[in-house]
Structure formats: C-alpha cells, structure tokens
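A single chain, nothing else alongside it, follows as structure tokens in the form predicted alone.
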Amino acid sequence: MLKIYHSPGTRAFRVIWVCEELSVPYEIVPVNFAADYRATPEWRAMNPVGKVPVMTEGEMVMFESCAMMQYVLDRHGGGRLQPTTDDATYAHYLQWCWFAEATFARPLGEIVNHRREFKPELDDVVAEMKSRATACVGALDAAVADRPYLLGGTLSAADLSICYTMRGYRRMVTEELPANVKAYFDRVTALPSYERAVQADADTAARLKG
C-alpha cells in the first residue's frame, strides 16, 4: 500500500486528493513538522532536504509531490485523470502540471521563506512575489474562460494540482479571484474527493495533537 508521510497543510495534500479521486488505497503517516525533527538523521534519510512530504510503496521512497502524483496516476490510475501521450491535450496536461508547482507555487513559497527569515518582512519583496502569483491567476483565468477544466470538458490531475496551489494563493495573497477562475476553483473543489482530502488533512492534524 502507498504510505504518504504528511504534515497538515503541506504538499502531500495534492497526492492525497489524487488518491481520493481515483479511490486508490493509501495510509497517512503523520510527520512532526518541527524544524528540529525535520533535521534529524531519521527524517533526512527519508527526505534529504528535510521537507515534507515523502511517499513510499514497498522499498520505493520518493520526496517530490508532483512526481508522487504522477507515480500514482501511472501505477494505479488505470488511465484516469490524464490523457494518453497521443491525445491532442497531452502537451497542455504536462504544461499545467508543471505550471502548478514550478511557476505558480514558486512565488508563494518565496513569501513563506521570506517571512521565516526576515522579521519584519520586506514589504517590496512580498509585494513582488504576490504580483507574480497574481499574474499566474490571470493566465489561468484566460485558460478556463471557455471551458470547465484546463483540458476542456474532462477533469484531469492538472486541475487538482492547480487548485491545490490556488488554496495557497487565497490564503497568502487574496481570496478574491477573477470570475472565470472563481467558477473553476469552486467547481473543482466541489468534488467529493476534495472534501475527503480536507478531512484527511484535519484528521492528520488531530493525530499529531493527540
């Protein structure tokens, strides 16, 4: 069985969400997010840079959330939530999957890192990162102007990954979204699988507290 080593609010959420949408069995292993624990040899043996999440299946260990998502799709998805390589939408599927983390999430991560290191924060730096993230939302607003999902009429894992990052945007930049993106975000997060992923996140938090 897949084991997902998770701390509430971290990127394992997108992997959990994919598993829920595909009905793929998994087990969550709660991880203490304290910096001291993440610096221990025990955790660094799982993730050499001390971040969360990690996923295992048997002897396989991996520590990059988008790669985990793709692994689940390829090994357990049965062709669901992604187009085949000869499909006309395949290139854009790859584009939006990478965009979610490499482009959209990057400035949000920089805000988190900046606030961790600089007290008080440098307003101009944070404003620049918010501007970059907002430009990404503008690109998404145009992309879904004439379609319910990024690839057209069919939900894909790219939508789940993008909407995971959108959660961070709404938390760190603004809850106000352009009309097309708002309708898109509301549509994707209305999935029962999203509610189950949110509950799994909350249950993990409760287990760590208890």
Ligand SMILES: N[C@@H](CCC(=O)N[C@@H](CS)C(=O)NCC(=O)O)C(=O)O
The other form holds:
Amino acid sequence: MLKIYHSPGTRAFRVIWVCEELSVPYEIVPVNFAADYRATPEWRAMNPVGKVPVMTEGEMVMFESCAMMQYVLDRHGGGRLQPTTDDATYAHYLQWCWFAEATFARPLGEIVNHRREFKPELDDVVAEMKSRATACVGALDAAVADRPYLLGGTLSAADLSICYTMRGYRRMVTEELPANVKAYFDRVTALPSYERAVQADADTAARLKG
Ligand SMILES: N[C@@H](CCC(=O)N[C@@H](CS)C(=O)NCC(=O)O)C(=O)O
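Give me the form predicted together with the named molecule now, not the form predicted alone.
After this comes the whole thing, all chains and molecules, with the earlier chain placed first.
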C-alpha cells in the first residue's frame, strides 16, 4: 500500500489527486508542518532537507512530489494518464510535468519562504516572484488556447500537476486567470477526482487538529 506523508495544502495534493483519478489505493499519513517537527531526526530520516511530502511503499521511501507522481503512474497506472515514449505528445508531457514544479511552482515557493523568513516582507522580491509566476500562466494560456488539455484532447497527469500549482497561484498572486487558462482550470478541477482530493486534504487537516 502506498503511504503518502502529507501536510494539508502542500504538494502531495498532486500525488493524492493522481491516485484518486486512477483509483489507486493509498493511505495518508498526516505530517505536522511545524518547522521544529520537520527538523527532527525522525523526519529528516524521511526527507533529508526537512520538506514534505514523502511517499513510501513497503521498504521504498522517496521525496519530490513529481517523482512520486511518476512512480504511481509507472507502477500502478497501467498506462493511464500518460503517453507512451513513442507517442508524439511524450516530449510535451515531460515538459509540462517538469514545468509544473521546476518553473511554475518555484517563484510561488519563494514567496512562501520569503514571507516566513523576512518580516516585514520585501515588496520588490515578492513582486518579482509574482511576475515570474504570471509569465508561467501566460505560457499556459497560449498552450491551451486551441485544446482542452495540455497534450490535446486527452487528460494527462501533467494537467493535474499544473492545476495543483495553479491553486497556489490563485491563492498567492490573483484569482483572476486569463480566459483560456480559466476555462482549462475549471475543466480539470471539475473532475470528480479533484473533489475527492480536496476532501482528503481537508480530512488530513481535521486529523491533525483532532
Ligand atoms: N520540489 C519539492 C518541493 C518540496 C517543498 O518545498 N515542500 C514544501 C511544502 S509544499 C515545504 O516542505 N516547505 C518547507 C520549507 O521549504 O521549509 C517537491 O515537489 O516535493
């Protein structure tokens, strides 16, 4: 059984969403997001830089949410939610999967880290990060101008990963999205698996409180 170590609102959301979309069984282990817990030797043994998430399966322990997502697809997806390597869309599948975390989530993460470390926050730094994230939304708007999903007519895990990051963009930068991206985000988050992932996230929060 996959175990997903998750703190509410954080990046395991994309892995949980993929599991829900694929109907792959998993268990959530709620993680206290407090910095002092993440600095403990117990947690550092799971994630050596003290971040979340972590995923395990049997003896296997891994971190990095997009790698976790890919593991679930390759081991448990049965070919769903991703093109094969000889498919014409394969290169762009990889591109958008990496873009979701390495380029789009990065400035958003910097805003979170900056706000945690600098009080008061430095407005110029936050504005620069918001503008970098907005450039990513512009790229996505162009990419989905003529298609329902990033790869064309077929939903893939890249869409779930990007739309997880888009949640952060809407929370941290602006709810307002350009027209194509808005229609795309609404389409992908209309999946019943999205509601189940939102519920799993809320249940994790309740477990940590209770
Ligand atoms: N690239 C990593 C990023 C992990 C990450 O930054 N996680 C955030 C929560 S979503 C975190 O633990 N932040 C705490 C910190 O950086 O101190 C991934 O995708 O798993």
